[in-house]
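Shown here is one chain on its own, the form predicted alone, set out as structure tokens.
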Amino acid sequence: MKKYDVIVVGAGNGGLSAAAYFARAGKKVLVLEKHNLPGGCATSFVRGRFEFEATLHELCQMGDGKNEVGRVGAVRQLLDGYGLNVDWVAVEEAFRTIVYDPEKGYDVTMPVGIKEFTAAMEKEVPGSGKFVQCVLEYGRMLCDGVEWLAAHNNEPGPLAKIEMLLKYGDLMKVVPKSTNEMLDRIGLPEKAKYIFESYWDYISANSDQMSFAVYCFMTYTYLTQKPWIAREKSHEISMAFDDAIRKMGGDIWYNTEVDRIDIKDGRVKGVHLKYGQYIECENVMCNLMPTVVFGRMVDPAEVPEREKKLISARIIGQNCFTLYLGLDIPYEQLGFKAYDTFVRFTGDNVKQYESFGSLDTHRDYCVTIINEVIPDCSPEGTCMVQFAKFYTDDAFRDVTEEEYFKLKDRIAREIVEHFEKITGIDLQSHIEELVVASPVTWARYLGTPQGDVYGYSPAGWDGMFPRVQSGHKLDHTVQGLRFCGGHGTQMDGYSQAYLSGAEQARYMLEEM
């Protein structure tokens, strides 16, 4: 058998990025993927006449240099550097947010662009503009600081650290602060704060727990570099990775599930495939959760004590109930204009978060309509509407097999009927295709606990900035084994997974 320098377990976003990085560096790399296609969450599927996007929100840090800050985003630079052939399309809005509280409700669409976003917020919340400018100035500073860290490979030496403290002292002060704490200190009015925090559930933490630095950085890059999606949906990105990896000399085996990772005396020796084959290799990049790997795939005697403590301390991120609708009417006739919409019973996401552990109500969800950005993404005269409802607990844990299908139907109906009620739009008469993916579906597909789609929920001690600055060393507990994707230093998200794959591959190459 061909001898490989590195084995990548899992062809999700992080694994594909790591494999491309290794292949570009001239290493013999093998990707092992249990499914018949690459991408993990970055894929699409066909039902009837419709090709549904499985999960993609948007990519950030994708600026093309033709924006108000003149930056080519770090993610675009990375993907272009791999030679990916993808037709990218910009999303010309930040988000739409609907709060249907009878007393404090609102329905507002926020544009991209610093000036445009600030003006829209001032119009919606008079007097808020100067505070929004202050928040976004922090965003600019954070972007500069992140670029500075990247230029030093996130490992500044002693003199560079002194330079960083002198140049970005304010950045270091805000990194440990929560989003709510910082926005309250700045003085952002309550309604403006709630609108600004609309993206919170894509971070998998409420604003009392969510890092201000991470959230503000993400929002600033969205506003200045725009969100972007692939014209042929995220499966186009995954297949472009497949093509690029192969062209650079890498191998990918589909329908090939890794059953165990062989570790002896704290050192990787190889991998066991599900059907008995053993592949010897001393370097394994894993696109699976450490909880799964150390809980199911490693000899218990070889699990490091630190990994046991981390598994106990970390909180599994949100799991998702996803509803895909193919409608027999064109988007223009739907009567609802937006690409990404957040529907809430309150703007206070701490209260939203508290309600997300229950199966009782389904009044908060995200609505994505890709036809807003790519009109011809569905057959002529049709459109697609996708709903995502998040759970912060293992909500399906006690559901019996007999109850399961009735529960899925009930949740789907509740979401659709609720959306119809608050918008006055008739969806049910126009449903041609309907597909439901529950947390159980995602657990089966991704192999994650509870059907988690976001990795671990970020915490003050275990967020992106602490991991970027030191976590890659602390979490490297087994020689020759590293983790990428939503479980690496960059935490969750498509963009972060690509960056994580490259970063972890670079660390592994240095060790090799």
Given for the second form:
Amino acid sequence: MKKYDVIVVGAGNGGLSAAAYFARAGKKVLVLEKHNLPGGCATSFVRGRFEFEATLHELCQMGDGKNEVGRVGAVRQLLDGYGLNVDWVAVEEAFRTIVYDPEKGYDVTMPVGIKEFTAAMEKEVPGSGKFVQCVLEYGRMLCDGVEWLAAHNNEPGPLAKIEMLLKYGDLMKVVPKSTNEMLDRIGLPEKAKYIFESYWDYISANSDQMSFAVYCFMTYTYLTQKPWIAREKSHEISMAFDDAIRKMGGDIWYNTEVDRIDIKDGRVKGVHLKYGQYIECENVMCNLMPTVVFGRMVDPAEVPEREKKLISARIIGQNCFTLYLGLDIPYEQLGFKAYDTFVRFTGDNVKQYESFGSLDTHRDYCVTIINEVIPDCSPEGTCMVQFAKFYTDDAFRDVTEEEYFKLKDRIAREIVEHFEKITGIDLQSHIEELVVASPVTWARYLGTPQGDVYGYSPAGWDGMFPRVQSGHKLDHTVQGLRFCGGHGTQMDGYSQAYLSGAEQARYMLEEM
Amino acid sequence: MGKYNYDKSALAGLGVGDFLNEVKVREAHIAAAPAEEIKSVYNANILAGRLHPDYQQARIAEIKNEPDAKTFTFVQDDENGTGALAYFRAGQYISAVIEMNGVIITKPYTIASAPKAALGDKNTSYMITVKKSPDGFASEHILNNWKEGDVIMFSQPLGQFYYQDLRDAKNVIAAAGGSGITPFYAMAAAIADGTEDFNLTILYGSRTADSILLKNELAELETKAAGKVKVVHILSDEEKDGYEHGFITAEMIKKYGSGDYSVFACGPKAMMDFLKEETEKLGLPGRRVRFEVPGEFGNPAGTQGYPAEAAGKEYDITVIVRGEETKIKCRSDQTLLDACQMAGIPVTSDCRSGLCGWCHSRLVSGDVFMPESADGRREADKKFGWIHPCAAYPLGSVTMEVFPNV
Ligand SMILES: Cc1cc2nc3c(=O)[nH]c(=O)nc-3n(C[C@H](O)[C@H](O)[C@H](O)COP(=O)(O)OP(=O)(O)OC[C@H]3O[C@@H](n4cnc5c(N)ncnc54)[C@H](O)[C@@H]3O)c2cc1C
Ligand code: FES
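Can you now output the form predicted together with its partner chain? The one shown was the form predicted alone.
Zooming out: every chain and molecule, the one shown earlier first.
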């Protein structure tokens, strides 16, 4: 058998990025993926006349240089550098947010662009404009700061640290502060704050827990570089990775589950495949969560003490319930217009976070309609509506086999009826295809604990900045073994997983 | 520095100390945490494993003879690692792994029994009915060889041919032919025991009264379901009192369906093709008509777009599995999946209809024909040259990479 310099376990976003990085660096890389397709979360599936997007709402840091700040996003640069052949499409809107509270409710659609976003907020919350402007100026500074840090490989040396203090002292001041605290300090009116914070449950920490710097950076990036998607769904991105990795000399084996990772005396020796084969290799990049790898894939005697402690200290991110509808009505006639909408009972995401923890209390969801951005993404006369609700705790902890199918149907019905109630739109007369993915489905496909899709919660002490600073050395406990993905240093998300794969591959290359 | 135009007063009292300390704080959190055993398996993971096992070992507990068919009852086989069979939705199928003359193939069979029979930690069972099909050597093999006590390996329950109350009408007219009765038998059983709640009228086409499968059992379910299940037998080759005569036509469906209803159809390919035309006459919206996956497409010669000169040939196929190349042959009327499996290369497959994507493989070079109605690929697959070999026929020499899971 061919000798490989490095094995990547899992062809999710993080694993694919790492593999492309290794292949481009001239290493012989083999990717092992248990599923029959690349992408993990980044995939699509066909039902009847429809091809549904499994997860992607939007990619971050994908600016093409034509935006108002002229920036080519860091993720765009990375993916272009791999030579990915993807037809990228920009989303021309930030989000719509509906709070259905009869007294304090609102329904606003927020555009991209600093000026446009500020003006829309001023219109919705008179007097808020100048504060929004101020917040977004922080965003601009943070964006420069993050870029500066990336240029220093996120590890500024002693001299650079002094430069950082001079140039980005303010960044250092706001990183440890929560989003809520800083927005209050800036004076953003409550309602504007709530609207600004709408994106929160794409990152599994509420605004009391989430670093202002990270949240503000992310929102600023979306507003200036726009959110992006792929014309042929995220499967196009994953297949483009497959193609690029092979063209650079890498190999990918699907339907090849890794059963165990062989570690001896703190050093990786190889991997055991589920169907029996053993592949020797001294470098293994895992796209799986450390919880899974150290919890069930290595010799317990080889699990470092630090990993046990770290894993027990961390909070598992969010699991999710998704409902995909293929409707036999054209989007223009649906009566609902928006690409990505958050529907919530209150604007206060600390309260949302609490209620999203259990099946009984979580009533909210987000709605994504790709037809808004790509009109012909479904056959003529049809549209696709995707609902997702993210649970902040192990919501399916008590569900039995017997209840399971009925529960899926019940939650799907609750979502549909609720949406119909608040919008007055009739969905039920148009459902041609209906697919549900519950936390159990995600657990089956990804193998993550609880069906988690967001890695670990980046709340407080385990936020992005401290993770990034620990990702090179402190969190590296077994020689030849590294981790990348949505559970990595950059937090969850497509772009973050791609960056994480590149970052960890770069560190691993130093050691090879 | 004045480079940024924000109000600095929001930073009053803040220093950079906390930032410089973040890693230390994180380390302290880690140090303070207990070094306990790592929990990676939660209820959702356990459920996922039970509902979607990699495979299931089941033992034949009982065989019942039917006209030109047999009904097999399977129970879990603890000794081979299956403590309980997986729960499922009425209408789903399992793929049987069949070893014949040294080759391994998989064939889908609908679970005819009620899901409830598969519920629980022990005493679970599935029933499948296998009918002799004219060119089906797998059914031939099963009917001749499977005996009580044999252990057969199956996939997890698969397929989307089941009732969904948000999507389907409360009244369902089932059009069944031959062994296509099985999903409706399971649905009727699920209605009778309260697992499902909808009204099912089964129009069941058979050749003669004597060739009706599961006839008495269906009658029992009809009684048990107290008005929610109705079975109408339609005989094509015989006129008899108490039976409808002819084929299942649009007229017949209209006779039994009223108001808002859904049509579900399952049966032999010829019947499904006929029903596609008949149901179109009903003028129902597409969402009200659902067909079970049709199974293998069959000889593509004569299909629109098929190059006539390709017919009747045999081609060289190079198959790459995990870096190793094997040379095999494939006839032009044979699917690439079939050729691989016949040559002992166990490409993963389930629906064998081109629709589920399980057999997703990379076409490295060469041309293949994929009938449009059996092309369930994702759009990006077309862009990057991936195929579903279960519905792809060679048009010349082909090199492809496949991904067996063993
Ligand atoms: C509904 C939903 C919507 C989302 N929307 C967005 C969005 O709009 N924007 C955004 O940025 N992010 C979004 N996300 C989050 C994003 O999808 C994830 O954060 C990201 O894809 C994580 O990538 P990953 O690298 O961690 O890999 P994963 O997707 O977790 O993939 C891991 C891979 O490893 C494989 N694997 C597991 N075990 C083994 C084994 N033993 N052997 C071999 N292979 C194995 C799996 O099959 C899988 O392919 C969304 C997620 C969900 C669920
Ligand atoms: S086995 Fe289903 S598409 Fe080939």
